[in-house]
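What follows is a single chain, given as structure tokens, in the form predicted on its own.
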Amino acid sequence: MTTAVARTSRWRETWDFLWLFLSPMGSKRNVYDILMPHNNLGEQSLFLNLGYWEQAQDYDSACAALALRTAGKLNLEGPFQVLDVGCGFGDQDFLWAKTWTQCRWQAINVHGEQLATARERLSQQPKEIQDRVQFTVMNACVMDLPEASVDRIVSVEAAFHFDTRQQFLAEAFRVLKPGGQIALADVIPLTDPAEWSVLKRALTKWGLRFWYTPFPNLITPVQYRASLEQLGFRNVAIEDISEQVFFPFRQYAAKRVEEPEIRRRVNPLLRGLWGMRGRSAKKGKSDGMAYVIVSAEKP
């Protein structure tokens, strides 16, 4: 790509990001249509999550730790069919396939461009990984899968995007076999938005457009548990891991965006957002949000 073409592409991408904020009616595109491989913080990976930082020192290992911690809530010691919902560029699927060698992994995503990259990367994996991982374009809320057809469902930092999360959970319950399990890494508010001020609700709705998060998905831990139980799930567990996610990610990102590699390839608007959030972060501060790992079982 020539310098002039690259510069034009960068400006177009920046405009697309700004339009997500500025359009009064929102945009038909969302941030994940724009977050292509160059717009991430990884050194070797294309992960797009916040990571789990209890022991990690860099973004790649933090994101891998989050993927393993989430899937680790499931019993994967068996020849199970596992569905990864919202798979991004596929890093977690390669990791899981190497970790749990008896399982087969079907990874779905609505973003065809991301899946094209995931499939290309899959072709570079060992054959035994290629044989057990499949990428499919599919809507999480209208799954083209038979009833009771999968053993396990896992989703890392995607469910809050689904329109709506509740519809996704209903679909998950439908496609899980009896005894099937689900595990999600998710972000939710600590307080009920119904109790927020009018101004806070309005500002939140505006900001959520950028991250393509429907406002009805803002439910508290208590409401989350109730929604799962009402669908028929049992043994619901919700673990808050916020302290090992929000603050350390922001601190790391604020330093990472100053590195020459990131300044060269990552969109300047994203760099600015990550850097600003990192410099203003206070330990334990989560802006009233909780980062949780949710797990449950279908009877």
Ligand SMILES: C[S@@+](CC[C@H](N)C(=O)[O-])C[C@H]1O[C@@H](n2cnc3c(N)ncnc32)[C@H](O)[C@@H]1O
The other form holds:
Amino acid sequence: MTTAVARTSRWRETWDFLWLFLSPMGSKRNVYDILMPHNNLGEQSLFLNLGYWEQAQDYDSACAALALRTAGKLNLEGPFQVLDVGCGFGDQDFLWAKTWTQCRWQAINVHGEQLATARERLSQQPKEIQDRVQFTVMNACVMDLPEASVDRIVSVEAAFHFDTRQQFLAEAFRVLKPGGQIALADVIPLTDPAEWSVLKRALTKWGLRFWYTPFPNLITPVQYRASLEQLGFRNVAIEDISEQVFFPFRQYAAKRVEEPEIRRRVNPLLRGLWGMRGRSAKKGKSDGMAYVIVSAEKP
Ligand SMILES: C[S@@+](CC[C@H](N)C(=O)[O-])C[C@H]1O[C@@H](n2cnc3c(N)ncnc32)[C@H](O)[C@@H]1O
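Switch over from the form predicted on its own to the form predicted together with the named molecule, please.
What follows is the whole complex; the chain from before opens it.
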């Protein structure tokens, strides 16, 4: 299920990606202002995550598996109002709505261009799905939602972008009903940046400009748990699924970028990056990062 879009020239797009790294004061744009649907590794989907590769052989099924594994941390057997935060082009919402048929899904994203595509794709879904999925432009950190109005919150590979994640978690706690649950697929460092060398901190800050990630979001699993508990969340669980994510994704991506279809449509800079990362990937090594699924409840 892909969607044709008007695209800027390849050179212009490459320059825009490069400017994220090179602009001395930091670009006003971010990677999602540039990353249009054609820059995607899917065959049928427009997912934007690294996938869960325990059984998957291709990108579409790995991304679907990650979405199901994340939402699977929640009890969704009921007529619940679920909020999907940072919904990309909506693939996981269509999948979840087909899987958990009693829930209603409100999917939010700060990038309106992605939601225009998501809404167009929703109009191609069966009416039964259209009636239970809604896309809204909204910032995860300033939610235009009443207090205690949502039963469940889910977010796949987006919370590290939010400015800040802590502000989003406070908003999540506010809008959840008592007894509500949250599940997040997220990426964090294994060690505290406060203990890193000055050079490592500086290089990381620079690299994070490309990945649209505020530096304060670099917290360890222990700090993540503490910040949820300080907000009032209980039954916090953090599952490290790094081995089924980083290495298999990098291996797959390095092969996929050589395929003619991908060479034709995906930006050469991204192909180069995915190819390079894939060739240098080593099983069991994750550059000091952890891919985690975090879940918690509001008492
Ligand atoms: C890595 S993509 C993941 C998309 C989707 N969940 C998936 O798994 O395919 C991160 C998403 O978070 C969205 N996002 C980033 N910052 C946001 C914010 N402050 N509020 C809401 N969405 C945000 C981006 O636009 C993008 O759609």
